[in-house]
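To begin, one chain is listed below as structure tokens, in the form predicted on its own.
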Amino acid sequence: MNKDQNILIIGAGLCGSLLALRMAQRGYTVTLVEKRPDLRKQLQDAGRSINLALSDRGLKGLRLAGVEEAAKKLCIPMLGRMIHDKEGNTFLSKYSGRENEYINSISRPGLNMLLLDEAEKMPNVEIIFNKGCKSVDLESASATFKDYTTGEDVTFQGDIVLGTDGAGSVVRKSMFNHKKFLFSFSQEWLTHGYKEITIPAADGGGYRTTMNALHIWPRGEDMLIALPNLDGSFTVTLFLPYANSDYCFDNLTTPEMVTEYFSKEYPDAIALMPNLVTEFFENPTGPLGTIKCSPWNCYGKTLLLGDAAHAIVPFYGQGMNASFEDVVVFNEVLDTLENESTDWKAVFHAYEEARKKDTDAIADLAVDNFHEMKEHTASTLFQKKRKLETAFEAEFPQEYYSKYSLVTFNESITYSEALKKGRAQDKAILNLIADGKLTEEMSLREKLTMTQKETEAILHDDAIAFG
């Protein structure tokens, strides 16, 4: 490895800051450039997602960089989904039947600050804020930025450019607009948007509802979720159609309409949100979309990672985790191909070959989970499936992993493998329950054997049908 090489990383969000830290640990000189001010010196913008779900794949990336334990201090374990019906009844659907498998609510800015602090400690890292990327010269690995303090343009040069500048990536846009480069790009929007509201901490700083759960109010087309914060509050997110519904963002235009909607659909939640109407109209409405593109690399000089390469909707809680796993996979490729005169074109190609199919898979799984969360979590059939899967995982922890567990708690298999096996298992269990083939008289072992047999049959049929 040539340690004199300079890595220019554009975008100092979660993926970029972890990548900068890891590349510096490998001995490279890193310049990390961010368009926003240093968030360690700024208040968080209202209405922007302030907490995320951190799970095993993300923890693996943090572990690689030596910051897992520090990050865990920012976490609140969530053991399962707390389902709220219209009457205010609740029940907990655990994420796993195995012990010590749960996801974590973590502060987005808190984790970003931690990663920036750790990267900044490295003598071979320079972090530059308030400079927005305008364009990238893909062949020369240089980028032009606007300095928001002076208003002037400035150019930074690297040996390579790593684009981690998010879903609105300027690095990706430079690839898209490059005349000598064949670049495929797709962006698909959901018909739903989202808006964030707050359940404040109780008097004295406690929690107004169960702390160690991800709360869901599934209502078919609409959904409310809430994740806990360390200060006793919950970040609440409303997912609602933009239009063509009795209640949608297009017609929730008055305080009376907002109050009517929440009182009808979420009566137990509205009692916990004293600032509902004010926050509803002050906080922005955000879009939800999936971005896929290829190739991620250009001329062996530029590479996309994280949301810049594969933005997904948030319904599997895997956006951040997938981006952190990008860093893990990229690190593994470097372990194999890095040398005194590293061929970056070969590294970038090998990384994309190893990673693209899996990011496509988690994008599709996230859309699947959107429909599952808002529609199916409240259905009797789905609840029977989850109860049976939890029993399988508790009794036979080495023999059965639900689709959710395969994705969330089993980083040893890829997203594409989890999608293939998980979908087959879901189909098998739902069919067997619907057909009445899993009877009360059967032992749990017999039910597992039948489920596994049906799953293998579905996988076999899929292999024939899709090659």
Given for the second form:
2 protein chains.
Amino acid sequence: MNKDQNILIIGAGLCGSLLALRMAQRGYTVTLVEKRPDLRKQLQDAGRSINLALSDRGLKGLRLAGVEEAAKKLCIPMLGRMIHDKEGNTFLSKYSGRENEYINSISRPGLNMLLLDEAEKMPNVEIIFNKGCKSVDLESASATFKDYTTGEDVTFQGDIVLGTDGAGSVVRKSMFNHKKFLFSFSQEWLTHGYKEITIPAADGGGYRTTMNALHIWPRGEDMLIALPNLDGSFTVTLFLPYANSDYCFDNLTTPEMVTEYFSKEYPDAIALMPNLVTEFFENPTGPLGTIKCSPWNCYGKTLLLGDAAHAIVPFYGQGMNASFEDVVVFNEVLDTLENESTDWKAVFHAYEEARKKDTDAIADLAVDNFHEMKEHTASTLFQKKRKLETAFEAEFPQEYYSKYSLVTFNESITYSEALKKGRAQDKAILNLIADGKLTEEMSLREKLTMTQKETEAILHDDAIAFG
Amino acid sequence: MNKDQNILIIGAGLCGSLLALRMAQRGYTVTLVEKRPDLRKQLQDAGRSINLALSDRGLKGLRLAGVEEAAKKLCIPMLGRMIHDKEGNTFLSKYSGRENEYINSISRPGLNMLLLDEAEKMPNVEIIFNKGCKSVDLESASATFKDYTTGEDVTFQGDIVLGTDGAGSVVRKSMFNHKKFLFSFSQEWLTHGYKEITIPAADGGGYRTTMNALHIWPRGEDMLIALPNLDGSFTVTLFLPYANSDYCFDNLTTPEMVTEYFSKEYPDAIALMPNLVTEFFENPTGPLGTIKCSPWNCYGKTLLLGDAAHAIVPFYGQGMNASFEDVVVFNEVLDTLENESTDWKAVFHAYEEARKKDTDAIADLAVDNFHEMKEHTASTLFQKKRKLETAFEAEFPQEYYSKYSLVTFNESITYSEALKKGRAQDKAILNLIADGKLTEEMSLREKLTMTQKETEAILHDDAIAFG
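Switching from the form predicted on its own: structure of the form predicted together with another copy of the chain?
Time for the whole complex; same chain goes first.
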């Protein structure tokens, strides 16, 4: 591949800025265009996903670009889920029975700034802010932007366009509207929306509740979660149905209703959120959607990556991690194909061939988890399963990995492998418990052996029936 | 419900005209608007799905509107699949071991004309042709049409709008573009397209091959099928990959290539198609897509039905049947709710609640069958399964129904029940065969008992794991 090419990357969020950095490290000339102002100079987006969960797959992407250690300085390890019941009792459920398997809370703008700084250090990267993509000419790899400073339209020409402009991707919309090829596309919305609220730092600094945990207040249909920030605050996210529920976004329309709801459902949390009512009405309610599409590339000129190609719901904490893993996989494809005298079309095809099944899998896993989280609070069967898995992971750390661990901590296996094995394991355990096959007299080792045998049987049967 | 309301139905294809007839029979005033000319006066659409498979679910819809007997006069019963191998050998595989379980070939325009005639006989139906819907004002139930005769725009106002304007529905696009509510939507394209070719009637009349069968030339990735017409001809449909195959639409670009391909793959069929080359290049290549969306209704003013709500691929022969069953289910909902002093919103919600899971199921079943048809030619396991099922259905007609029979002939169970039970049965049989559990020494009765037991076990395990 001729390195003397200009790569036009649209969208300088987390995925776009890591990709720009990596492509520049590989020697390409990169123009990175972002519709918003430079967030290092102007803070934005209060009330929208201020922090995120960073885990092994994401760290692998950062490591590839040499920024893992810098990013880790922004991280707060979360060792487990701190479950809060309705009476305010708490219980820490560790993410894994193994040491060193934890996830990290990291500031979205903080990490984005780090990546922009690193990209900007490269002599072959130009970053342009305040220019919003209006459309992409897919056949020529040029894109038209509205310059928000001057109000004028400008056109940039690349040798290729990489679209990393997020879930609402304009690059993807250009493909959807193009009509000259068959574009498979889906947008699926959950019945729930989300809203962010703040737990401020304690008076005089420090955290108002346990720092090293992801806090969860599971209430069946509704849920509150909280992730810590470096400044002592927590960002809380409420997940709530839009409609058709005793409490839902459609009927929480007055300060009294909001206070009543939180007092009843989250008594220990409301005490930590002095600005609840103000923030509830000032912060936007966001939808929870899954977006899939194919092909990700067209004409060997344009490729979608990150949320633009595969937006997922947040219930596995894998959105950013999946996007960073995209960069890892794209980089691997370049490692293989770049030195052949090949064209971008072959690279883009190989990338989608390698990656699509896995982003489909994490999308499905994330929706699974939305439903499972509701089940966990309602079903003793699910609670028994979780208890047994925790025991397996603690006692047999090299032999048993739960679906969550496979997805979150085992970056050497793909999301699609994690889905296949994780679902089979879940099915095996749930059935063995429900059918009373795991008896009191059995040792934990015997229970593990039976679970493994049943999992293999399920995988065998599925392979025969579904190939 | 006040019957003194105007129902604006957009699209006078099969679903729209049956729905118009039935709503008029229920006492509503109906305005049925169609973009094309009246097909009773002007023949259209050469090369596009000239005939269709009509089976029990579709017949139930026609019966509801009192037109079953009239429609049956247009039908040619197809008792089974006539399989043609590469050497031109044929083998009839009956659709069922039971008497009276067969499907029918029926002319799409013929049936559409019948339904238009019947609707037009009603004093409370007005049918308007040559007006193409441009957009629907979803909140007010008015729609703007382009009058193709005058070139002018006209607006019609209904109390409600029922959108039956097919897979490319403009009513659905108005919902997609509306942005004031979350609209889940998916369009998924197969890698294959289709093209129609004609086997003309024999010289002097009559059929050139067996009339009472659906002919299939299965070739793995590619496939030819043929359905009989009343005039002695057959409509043949070629299913072929667009690209990335030895023979595909992208490379069948010359008469020589087309002739070579058909001579090699379908030697007995090419002899019956004198106009093959001309038709191949004159007739369009159609895509094969699945469309799902939700909600089907908005503001209690607009509802999608038929292909507009759920377009499916043709591999179960259920597209028209599903649309007619929509009318049956909508009619049932009206039976229940119409006499309460209720509003359309409640009716539309109840309809979607009752129906959506089943149209999702037939969409998935149809895609399954696309892949299964390919497997059947490649895999001896799938062939053994089909042989065993045919024996079960012949020997135990009241005890065993294959997935195909559940979908096609058992209109008393829903598509989603058929999917669940049918998939479990398939998985049971494939695994029992693969694992050598069905031995030579066993009687057919013993094999059936083992299959039923294994099917129940699969359904039990799935219910525990997936609810």
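Values in this document were obtained by computation on a predicted structure and should not be read as measured data. We call the rigid core whatever largest set of C-alpha positions still superposes within 1.5 Å between the two forms. Residue numbers count along the first chain shown, from 1.
After superposition on the rigid core, the Cα atom of Met442 is displaced by 2 Å or more between the two forms.
Core-superposed comparison between the two forms: CA of Ile433 displaced by 2 Å or more.
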